[in-house]
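Here's a solo chain for you in structure tokens, the form predicted alone.
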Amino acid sequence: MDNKKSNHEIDVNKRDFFRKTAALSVTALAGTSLLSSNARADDPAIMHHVPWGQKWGDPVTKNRYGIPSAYEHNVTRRNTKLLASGNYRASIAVTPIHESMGIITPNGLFFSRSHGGVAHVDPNQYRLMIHGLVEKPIVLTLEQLKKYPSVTRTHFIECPANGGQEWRGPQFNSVQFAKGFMSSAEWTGVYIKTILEDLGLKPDARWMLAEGSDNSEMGRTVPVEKVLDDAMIVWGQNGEALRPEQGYPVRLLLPGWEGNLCVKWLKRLEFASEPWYCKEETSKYTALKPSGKAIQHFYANEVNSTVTSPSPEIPWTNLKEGDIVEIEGLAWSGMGTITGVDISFDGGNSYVPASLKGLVLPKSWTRWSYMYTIPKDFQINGKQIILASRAMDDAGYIQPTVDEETAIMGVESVYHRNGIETWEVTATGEVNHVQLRS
């Protein structure tokens, strides 16, 4: 008698194998939430070989820059005509920051703000001018800019009208629109304090002039303290060239201040003692209070922080009682280090302290979680979960409410906003962006 095995009969053990598997994976689930009880014992991605597995990949020169899975099509940055020009150039694409994993913005789901469409700028070609109250003037080529010690900073960057659609209340149900004008990489470039160091620099300088090399020209006073604490001209992004939406070659980067004062495709820095009341510092980027009068020369962005997960974009409608889910977020802070995060589920009445994730860097992005219990009553009398975060740095700021920030700054202005968010969950898991008003 043969006693090798038939095929079919290999088959039809391995089918038994997998039957008996999966009944005792769902035994082993019922007593956890963690995950839902889904598994099948005939599921066929189990039980037949998957369609991958039985060709050959694409070989290692097909894409010389590597591409995202075609599966991910939809994590890209989005626009709206609400906030561009007609034509696109003076506009914003905002980060999937739903969709983010960690501290790091992929390069190419950077946001990107531009105030005359992007700029493509010949390397060979591209001069930067530092002068005015120096010792010593200078005009750089990239070679020659590059020669200088170079360091590698994470920071996030933030458009100061970043949830400024919402001081009357949210316009966009969406985490991507609401909080999208940010994103956070690592920076390589040379602080512009040791370039000094060579130049000298006089004793009544007090104001720096950025300027770039766009068809906008765009223009911002900088403190000298701040250039001489961690301003940076920055060529590296996330260990490759800017990308040109991102002003290659050459960008100013103040971290943890006003996206705008960030001055992309940088050709000039002039140092002088009074401030230079360019355009976008005095027309725009300038904040109105109740009383008609604007505040100008603020920069740094306030300490701030978002729900990521649940949001409109990543509901809990295949959730329900007893399940175990993680709720995500971000903190960041211009003024210093996110030291804590709270949580509410009540729209701010009460709160219960979060995890801070992963690296916690200053001026930096800072992951936040919750591992939360679907209640009994999640499902019943509508009952919904109001969720909202609260954060602290380590400069003593902590997360205002609406009701004290437009205490202080109405609601006329556009910039500056960091006031508590909240979110409602539905009874059936949808999620709607809200505000709760005293």
Contents of the next structure:
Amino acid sequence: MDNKKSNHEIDVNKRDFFRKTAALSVTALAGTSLLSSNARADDPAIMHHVPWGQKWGDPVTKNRYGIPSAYEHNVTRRNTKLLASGNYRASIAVTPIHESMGIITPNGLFFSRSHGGVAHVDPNQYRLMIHGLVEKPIVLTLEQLKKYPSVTRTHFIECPANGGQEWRGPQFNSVQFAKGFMSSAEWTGVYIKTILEDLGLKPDARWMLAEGSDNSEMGRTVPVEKVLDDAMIVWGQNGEALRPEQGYPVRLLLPGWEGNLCVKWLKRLEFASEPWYCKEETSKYTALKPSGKAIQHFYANEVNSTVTSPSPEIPWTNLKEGDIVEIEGLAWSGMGTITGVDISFDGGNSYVPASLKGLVLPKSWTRWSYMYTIPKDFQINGKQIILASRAMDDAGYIQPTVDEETAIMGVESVYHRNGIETWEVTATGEVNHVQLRS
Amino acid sequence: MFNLDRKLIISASVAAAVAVFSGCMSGNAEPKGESTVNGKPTIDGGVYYPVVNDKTGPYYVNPQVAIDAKKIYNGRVPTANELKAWDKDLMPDGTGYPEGEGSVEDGEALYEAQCVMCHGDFGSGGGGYPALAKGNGYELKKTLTNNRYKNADGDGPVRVFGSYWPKVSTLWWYIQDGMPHPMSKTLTVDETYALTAYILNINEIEYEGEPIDEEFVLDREKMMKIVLPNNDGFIPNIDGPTGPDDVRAFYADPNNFGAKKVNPAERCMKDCLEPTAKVTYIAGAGISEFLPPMATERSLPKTEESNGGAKKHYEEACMMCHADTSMGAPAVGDAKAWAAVTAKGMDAVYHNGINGINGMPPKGGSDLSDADFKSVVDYMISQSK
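Having displayed the form predicted alone, please output the structure of the form predicted in complex with the partner chain.
Complete assembly follows, chain above in first position.
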């Protein structure tokens, strides 16, 4: 079985398509396996009336705000004690990316991270203050803020600790926990530069403090460069108001940059010539290197990717030799647009290009795909398959190997780990999170 | 970024105009990401998407906005008092340090009353709560070069306030704004100075060459003089007029931050791993205590129990403190502890629970209705007989 078909070979194979299907239907007609009406038991799901087919359904007056089918209840955010303050108020609940589809996360599944619990802000009492080194300071109500001309953009938000528990080795046999500290949405709001057109920034304004109104008064310092580029104040998430977990009614969005910088329940923006040194840019969200120095102001989430299907959660245990299956995954870069993803079946020793699919947008989740024929015992040359993906972006970056990344960053940095992720498939089709390291 | 940039940063306008016009010549093609802004690299090492032909990357923009925005002022000017009420941040140079004072001694008493239940004796931490001290900050700073990269079984670095934080202003500001965690913004200025003094003390930080002792009283002037052990522990420089350019220079070199650049045509496709690289598996079960437990089947959720979900509410909102005595709460299952609580009559118990008492936040921090809260109290008592 050749698992490393080039695109060219695949095209050639396509031409054989009609010939093969023709042959197949002849066999099928000749044999009895596919058409016999007696060989197998009839499927009761087809043979019987189903309850929902006979009884009245719900009136339209029910669930005025729709909710998922009750059968989908396992598709939820999850948390683990290890990543929680004792009372789950300075904690994270992560997104089930093994169930994700396309490049949008439904609002109810968007990962939830807060430092003093999820605040519930009364929109009528909401105020945003912009002051400091601006010619005209301003206070805005929510209604006034939303009167500014809006833009709508699709961007992921990623906690820079995504994968951060695994610097010293794999820990989570789960793609939800290994890579699900991120989600993606279509955001609506206003560019801060649009508001500043009138307020007027003073020339020595180099930094902006963004502060939340929640219990922890989350604050972060943002360089003015980002503010004048694509920084947004957003109130819309996938066509509706932000969810409380996402900072309702208003959060900061710095496309591509650390989720923590995208301050939620935003109440205040102050411009100054010197940076602030908030708790979350000193005590945490700083990346300690082997030299003993830590990187502060680590902004963009670097180019990254993972296989999402198969996963430890939804493995290949129902597949057998010869089955044809789509391998899917996500790629993303906070530094630009994904330009390509390579896939490996030997843990990242050799690669073939995978296909990007759907929309490819800047600083956004990008979906990739590869059609694969399952080999015997999930082995190649007597070795279990180890799936790996490696993404590139238009800023010129490519994911480093685990060895390359740790050679520079050591293993104590917690944040910004984007080394190549690897997933072993066992002889029975189970999927294990592993790492290839020296 | 260019419309505003042109207006504000005069020297930038020429370069910006060039970027716009050269973009136009490429016709209707989608504008590409650029890695330099006005001749300088971007501040984060990535690309940005200039507006060219009314598009930024794949997105159309309305060109009227940049013109009309100059006239939009939808709000009002904040009053002086409003600014004072919200502009309460502290900066390391002393900006924002309020007048006031507090002693280590007072700080210790406040700590024992309001902080110890989470942060432990002398700030030792535990149970998911961060440690505030682990000993002498100057000594522990030396552990920051510990890296379990080559020596997996060695000690890691100790990152607590005394050994790791660069600025004391951060501590004061955070305590004032964010602590105590269940009811932040309740400490006075003097109390915050006292708690800051106490945390400096347990980290054995020095003031003018002398360790901060029990007698020490912290105030604005003194706080300005304290330099923490790891003041110089962070890169790149962000201070002063060169701050942003220093950051820019840092992210211009991928080697500084563990990133990798490659010409796509030359990327490795074969023999990419170190010959020594081998498959590393999760040690033991790894971290696998997921809540709710991992499951992917499509089934109907199990129905709520007959006690109206009291058990579920307990697990979600109370168990974190009432499962054992570590938070100073009567533990569920401890008949004696609950007998002592209920001895004063159930009305008083409900009242204390709903309004909060000592370490018990109002309704345990939950948003249960009074009736539901009471049913959870009843449930907890029923489990403690």
